[in-house]
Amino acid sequence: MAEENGSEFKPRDYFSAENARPSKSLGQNFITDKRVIERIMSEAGITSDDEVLEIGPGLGALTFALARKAARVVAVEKDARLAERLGGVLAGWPNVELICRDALDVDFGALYKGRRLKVTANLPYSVSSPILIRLLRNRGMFSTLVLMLQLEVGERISSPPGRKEYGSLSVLVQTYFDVKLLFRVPPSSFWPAPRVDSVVLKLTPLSEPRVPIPDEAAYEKILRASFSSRRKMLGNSLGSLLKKGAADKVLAAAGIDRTRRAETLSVKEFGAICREAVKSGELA
């Protein structure tokens, strides 16, 4: 059967004959385009070897590609009705793992055999950044992350700094992986079409972080605090979560004027903040 291989079942056949609709709220656009497929597993460099962890697998279009090439494949599906249609016609794959679960309850960890995971994923756009961030600090079992997202989310992770797009998930990611703007998906590629481009984007994972952190938590609350007011000086937004008076101090000694705002500070000067904040005790 068509649906058995993978490659010629339709999302819209699934749904018209489940009498239902893809999940708004899920951010359900399934990839329908080969094509897509076909760079997506290239740009990965599966090979034989290889264990993946992917994503929202939907109804299993890059699965069945992944399940040809890996050796192992984890699949993560939080949509009950998807997971159970994936599971019947993954049956024949002793080498794919199908867990029906939100990925942001899954323990990476527990999937972790002693061989770094390749990632592949269709991030919706309402949990691309909390599922991004889970993978950022479990990134020592990754070593490769080929990710697709809504083309703003994209341009937010890549942009250097002094655009618009420049936030603190651009200093976040940049920080801890190479990150690589692979191409851009249209519309078209998907069912059900969502309004806007995709784009696909692949994360290295860094041996070390770009610049030195000494406490990771720290950096993430203080990237955080800095842009939570784009207009706001950078003195006055660490101001909340620095110590009564002490942003100017930790400013002064990283070498940072406190009158410029977030979007000009390098990855390097966000590091040498951090660095300040906690050599001097002053986080509140």
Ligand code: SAM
Second form
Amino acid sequence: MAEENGSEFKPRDYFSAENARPSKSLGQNFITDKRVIERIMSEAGITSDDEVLEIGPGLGALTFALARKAARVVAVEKDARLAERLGGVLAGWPNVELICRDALDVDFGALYKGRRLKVTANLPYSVSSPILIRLLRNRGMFSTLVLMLQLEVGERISSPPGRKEYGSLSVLVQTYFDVKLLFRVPPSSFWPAPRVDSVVLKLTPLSEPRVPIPDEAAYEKILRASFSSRRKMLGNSLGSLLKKGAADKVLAAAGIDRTRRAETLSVKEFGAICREAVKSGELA
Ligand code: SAM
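Having seen the form predicted on its own, please provide the structure of the form predicted in complex with S-adenosylmethionine (SAM).
To see the whole picture, the full complex is given below, headed by that same chain.
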């Protein structure tokens, strides 16, 4: 059957048969280029021992390729129409568990059976950052993540300090993962074609964060406050988070000039700010 080889399945045929359209708000751009699927599979290096989490399987372009290789595939799809369709064609694959749910609500802990999952996804672009942050907070359950994202988000994640792309997401991801940009994918590899280029990247959770982080929730807050107004001096941006006068003391203790801007700071420097802020007990 055509669906058994997911790469032969044409999403356009499904939508025209259903007299429906892909949802823009759900970021439905389906991979139609078989070579992209093959490259993702080869970079993910799935073996018959692996358990895989796929976010947003859509009509199964990647899911079938994963099902053929992995011991277990858990696929989380928010769109009930697509999940119903995919559930039907996946009936012959007992190693695939399809969950019709928002990936932002799924309890990853309930999917974890003791072996770290490999994550693969062509992420819905509209929610790729919040999904990434959820994956990051649950990174202990994952061994590697091979993700397709909008090029611009991929550039943000991998950017070094000093570039306009460098922001809280860059610092956060680089604190906890090794980041490797793998390859670019043009709009013509999808149906419907998105307006922007995409990129596939590999994230590997570090065994320890790149710098000691005593309180991860506080660290996230510090990053958000630091980058909330990129042109502000750090002493002022952190003023919203630390009690009056404390921001300057924390920065001085971390050895960082209060007039610097967030985009110039390294992961190491943000780690130092977090440690001093937690030590000071002045976090609001
Ligand atoms: N994996 C398929 C492919 O590559 O052809 C589809 C990828 S498409 C870019 C993103 C998929 O994620 C869509 O199927 C969409 O319905 C689904 N999706 C969107 N938001 C989601 C969410 N919050 N949780 C789970 N799935 C979501």
